[in-house]
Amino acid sequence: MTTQTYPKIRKAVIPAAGLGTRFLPATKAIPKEMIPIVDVPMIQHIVEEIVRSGITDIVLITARHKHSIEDHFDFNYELEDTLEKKEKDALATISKSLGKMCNLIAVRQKMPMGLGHAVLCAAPVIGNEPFAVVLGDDLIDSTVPCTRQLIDIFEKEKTSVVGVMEVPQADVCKYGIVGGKMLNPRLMEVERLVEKPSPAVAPSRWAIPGRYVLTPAIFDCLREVKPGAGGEIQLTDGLQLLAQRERLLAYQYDGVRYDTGDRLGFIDATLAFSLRRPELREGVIELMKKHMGALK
């Protein structure tokens, strides 16, 4: 395997063409990825994650029932004026931000064929550049953003990196589970990538729950492997192949994750970031100390 230069990242792809059954009936008629935590859509969670990584082009994958996505990163000039006139000036300022905060390039996914699909589709965009793949079910918190940890651990080792987190052994059957060489503590290079093995077999603890950085060689990778369950392309597939072909890492990242595609996952991140706001703080509390009395 030999190391080749590649330019910087500019790019980064949120495949975002899911239909959301787990949160009908919300999503009979709202993107999943619309959805709030508090007052902010996920999916502007994961692009300020992005952008707060230093990249402002952004591939979205998407489907024909999820226009307000993209409009939300749009400018909308009737309420900004109408906010303006009425001197509600903040709020004018909150709607214009989103407009300016990205380069949003909006691709769609015809036919619901898998998360490596999806990516696969981004190919003609992101051409024969590295790029960062940032699901949308997932929300990480930290300081230093999980995307940005993982860039700099391509720019320094100029190979493919997946994050990673550590699960208990019960719950490996939940997740695509790396196995390889511990280079140090945090970081290993990965030999094999297992989609949701049983307790008994997995290689190990290390989780993957959606930050991805990747040379364009994965484009090549989903195009040979073949589909599996359901006719779907999986992305975990690809990687594997990969790892065959050039070197693979997986990086332990700093951070809180969040699932948000599922329910439970959704109310915590939700209580979370409430309580970090401080004009919902007291409120919050006082509300969840009133539900809990009523469970008494």
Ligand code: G1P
Second form
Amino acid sequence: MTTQTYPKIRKAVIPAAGLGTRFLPATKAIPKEMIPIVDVPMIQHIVEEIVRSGITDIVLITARHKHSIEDHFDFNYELEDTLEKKEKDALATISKSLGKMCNLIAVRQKMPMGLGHAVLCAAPVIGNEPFAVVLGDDLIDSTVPCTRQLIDIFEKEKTSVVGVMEVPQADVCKYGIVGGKMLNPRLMEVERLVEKPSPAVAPSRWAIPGRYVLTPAIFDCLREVKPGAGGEIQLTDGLQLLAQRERLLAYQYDGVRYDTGDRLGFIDATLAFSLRRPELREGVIELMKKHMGALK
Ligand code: G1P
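Show the form predicted together with ligand G1P, please, because up to now only the form predicted alone has appeared in this conversation.
After this comes the whole thing, all chains and molecules, with the earlier chain placed first.
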């Protein structure tokens, strides 16, 4: 294995082509990525993490009926003009800031062939550069954005790195799980990856909650892997091949993760994010007391 030199990480991929069936009926006519946590769509939280990590070129892997995501990160002259005429300048500024936040490059995943296939759809835009992948169902709340933490490891180690968190044994079947050699208590050299293993065969309790910084060698790996779990091209299987060809690291990031693809995880994130809003905090606490009282 050779150590290559790579340019800076300039691009991030957000796979957002899924049907969002776990959130039906909400997702019948709107993309799940546009469902808000309080008043901020989930995808905006993801884009903000990427932008705070120093990346503004974002490749959105999208599908039919998902135009509203692109509209959200564009200007809306009619809305902004109306807000300004009504002297609601603060709201107009918020709307305009979304138009300036990033350069969104939309690529269609024309068939639902899995997460690995979705990432492969970005290959023509990414080219021969390292890049980040950020999944939309996982919100990670941290002082240093999770993607930035991984970029820092990438810049130091000059090799691909996946973010991991330790999960209970019973939950390993929900994630891609890594196994390998511990380099320090928070860093592992990955030798094996298994997508959603049963607890009996899981190589560890280190789970990937949807944050990756990868070298472009992943694309050839994804082209070569056969459909895996669920008949789909799995990113985890591509990463297993990558680990055989290059060094692949797993880093236990700092931060609290919310699984917003799950109903309870979504409610958890909604409560956590609303409690830290000064204008909502007291009202939310009162509501919680009211509902707790109703349970007695
Ligand atoms: C995907 C990945 C899995 C990862 C998970 C994180 O699974 O395939 O490896 O751990 O995201 O949320 P999904 O939840 O889309 O089935």
